[in-house]
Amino acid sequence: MNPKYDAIIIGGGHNGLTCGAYLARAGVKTLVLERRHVVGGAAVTEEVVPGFKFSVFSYLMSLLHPRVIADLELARYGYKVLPATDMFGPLPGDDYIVFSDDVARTQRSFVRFSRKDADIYPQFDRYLMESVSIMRQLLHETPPDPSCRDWRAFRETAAFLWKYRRVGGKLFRLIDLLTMSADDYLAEWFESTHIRAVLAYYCGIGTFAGPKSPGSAYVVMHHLLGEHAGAGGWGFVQGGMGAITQAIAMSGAAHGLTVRTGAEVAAIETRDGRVSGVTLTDGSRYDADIVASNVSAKLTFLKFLERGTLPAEFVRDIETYRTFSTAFKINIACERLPQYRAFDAANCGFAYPTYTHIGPTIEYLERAYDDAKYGDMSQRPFVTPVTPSFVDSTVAPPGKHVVHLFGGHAPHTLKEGDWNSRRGELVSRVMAVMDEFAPGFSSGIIDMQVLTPPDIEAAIGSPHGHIFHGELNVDQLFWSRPAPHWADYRSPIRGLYQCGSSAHPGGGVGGVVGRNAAREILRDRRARR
């Protein structure tokens, strides 16, 4: 007889573990199945170079929600955030710009480039944060089906619209964010290309877009959705990003959650339109009336299920769900931290820039995207160097350091050649940028791990290596994520749920998708009793 559980979670990433932990706390006998040797998905810490612990994929704590941190009591299980500095942006000519959560401090940096921009920045911050506050509420909503195909969908859509009726006055602000390019949106406020680049930089992080791409303004806001007050702030997680997922796993285990690693799912089993369990690649099977998939929608519905079990229109929506990625990551063990020519501790107000953006102008960011748009890696990529070992002594040997370089753009599929033959070319281009702003950095490298989009895809299963499981554009958000009519964490197969970043509100180490999915699973479970 096959082992039987109340619920099975496919994929031990942070959302899968979060969903499982909430279900276990509600008394649901839950099993998490993880293909790799370690749980965590994109939030893992691994000793790739002996003595050096890399946050291999994700690299900063910025979106993990306070509700998840509190509900799962993560601090009890080793979760601790170490502060990162304000964002430091080196510029050509040994100049720099600083961006801070402190509005006055940001103004003091901006005024060096434009008095007008500095003066208007507090108004812009208030204006944008009003939209952010609305989106923060929407994070926790289960998207209704606005097509109102049945009475339940009509009732839930009507309740949603009534709940947010006061948002009407700010509706056009949200439409602007969802449809405008980042540069067009910011140009309505700021004249300096350096200041616009500070804010537009986020629109390319993990997405195949430039600051002049329609819809890229939303991605700027997506990176501001974290709520950090009372949650230990934002910054580096002590022990690396894997400490987050280890804490979630331990929290779930304390309430009976079972996790199996080295357990690769081959198929989701169904019977009469309802899920009945999963089969692994080794032939073993686990039975359950509830299965929640933390892996991408494309794998869940196009690989694990027979096509005939799903509506043709739904299959087409999943097939056309855009996942093409141009993000890369280089994890470096090194003798010394980058020494930026433009950095001056006294002027900047902090000892060392642990969080840096190299993408000095709108034109720089757009040209990096232009190269990728036509199938080549960026001649001059934008790069985010972060240096956790400056504040966390647990990730590197004494006197040595870990530096993570995240950047864009490096297309998953190159127009000429492939990543096996051109990987070194990417490294050379990235190091040229690093050495331009931090001379001599590349000469102190001990070893490195280079992750192109195909590498990311092979490691964590996200199609094309997309860090958000899919583009964050208006047609792939809220009630269209990942497909119209199925944005409520459910699926056309009864008992089969979505709990990963392909679902609302999308990617980032936030835990909200897992929490929301668990809520809907428990709601349906209560209704069946």
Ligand SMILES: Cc1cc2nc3c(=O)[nH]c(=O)nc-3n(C[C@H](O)[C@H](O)[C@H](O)COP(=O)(O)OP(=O)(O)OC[C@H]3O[C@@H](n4cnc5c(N)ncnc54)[C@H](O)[C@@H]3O)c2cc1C
Given for the second form:
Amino acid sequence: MNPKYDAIIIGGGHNGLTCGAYLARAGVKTLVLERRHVVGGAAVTEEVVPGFKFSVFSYLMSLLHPRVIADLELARYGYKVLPATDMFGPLPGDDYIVFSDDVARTQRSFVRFSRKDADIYPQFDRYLMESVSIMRQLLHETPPDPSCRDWRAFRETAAFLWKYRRVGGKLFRLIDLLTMSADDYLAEWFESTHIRAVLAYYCGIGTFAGPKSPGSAYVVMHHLLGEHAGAGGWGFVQGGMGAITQAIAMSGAAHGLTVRTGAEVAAIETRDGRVSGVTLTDGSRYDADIVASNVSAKLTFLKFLERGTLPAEFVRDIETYRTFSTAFKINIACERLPQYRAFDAANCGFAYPTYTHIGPTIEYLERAYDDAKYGDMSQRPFVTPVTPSFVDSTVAPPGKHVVHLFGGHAPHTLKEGDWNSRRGELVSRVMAVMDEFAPGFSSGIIDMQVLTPPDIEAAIGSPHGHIFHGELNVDQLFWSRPAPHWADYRSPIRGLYQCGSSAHPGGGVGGVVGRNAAREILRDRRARR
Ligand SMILES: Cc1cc2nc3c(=O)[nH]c(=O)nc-3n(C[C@H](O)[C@H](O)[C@H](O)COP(=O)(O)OP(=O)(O)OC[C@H]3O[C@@H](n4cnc5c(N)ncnc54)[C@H](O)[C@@H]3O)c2cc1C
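The block above covers the form predicted alone; next, return the form predicted in complex with the named molecule.
Zooming out: every chain and molecule, the one shown earlier first.
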């Protein structure tokens, strides 16, 4: 007979661990059950090639919220960020563009393409950052239910509207961001395709969208929500992204959080509409009055629960929650760093570009998406090469390097063939792009790990391998994430909560979902007493 816990968390991704660590600090006896041999979910470091430590899935830190870092005292447990450089974008014809969180540096780069665009950039930056700052506040909200079906929902919606009354006319800006395509949004400001592509690039990161897809402007902003104060707002975590989740786990353990790896949940148990525990695939059972699921909404509600236990309307909303993914990742152990033809240290102002976007024009990005729209991998994928070993000597042997190539699009399900037979084709297409902009890169490869969406799905369980557990479109955000009426981290089963990226504010290594979910769990616990 397993010991009884106050709370069980299904999944030891960074949000599950964060939720668990907050609960443990509040004195709740909590157990995290993780299916893999290692905690961290999409934020792990693994030595896939001997001597080389890969951030297997997520690779750049920006979104981890300062409150989470401070509350959980992560620095005490080894969390340390090493700044990445400004984003470097090689262009055809040995040219390049630089994007930085330093407005003046970005302007100096933009002026080579358009004086008008460079001049207006500070105004655009202020305009966008006003929307970003509203969104940053919204991250911490528990989305109210605007349908106001009961007195509590009415009160919460009214309080929410009152709190945000000063948003006023900026509401229309938010509507633009949430509904417009990235290209239309940016074309209102900029004429140069290279300058528009610098920002529009973000809209395809992890989503099945191109710069001309309605709603893609929001995804650009989602990637800029981080408050990390390093160069470009992005950084590497010393020891790889797994150092974040190890630190969260240690912080939780210091307050009594128990973590079990190799523990795969098969079912969530209920009694009279209330959660009563979970059963693992090995048949063992853990009882608890509170269960919080860090795994995707689709697994939580469609796999772990009997259909009859949930309202039909809710089941349909979860079934139709879009998770189709086209993101790939290639992790490379190599002899040398990519040497970009266009890079000039003196002109760029940094020794080496550790963070690069290859996707030089709006047309390039949109054509990469067009291929995927019709079921094929992109002929010319967009690629994000990052090189943590340039700043972190702990991830590669001396003189060797780790290069992560994240990109798109590689549809989870191909129209012709499958990933077993066509994996080599993806690698060839990505290497053709890399060698075009960084000649000779592919000849220095020692070994590599190729992750297509089905590989990501098999590893961490996110349906279709979606990096955010589900698309970031307005119909799947805030009070609709993952489903209308159930965006407040609760669920139709009493005592069953959601603490993973399927819930508001969605994906990215931010810890905010876990923090918000813990707050709601504790609130209900207090109310019950
Ligand atoms: C390839 C890739 C690249 C990315 N790059 C970045 C980046 O650079 N920066 C960034 O901020 N974000 C990035 N992201 C997004 C970010 O990593 C994720 O949104 C985030 O880590 C999700 O965290 P989570 O805790 O909500 O869920 P997950 O990390 O998905 O955790 C879910 C956990 O549940 C476990 N699990 C699944 N099924 C079961 C079961 N039956 N029983 C028990 N446990 C189970 C899984 O093993 C996993 O550990 C990337 C994601 C991917 C996949």
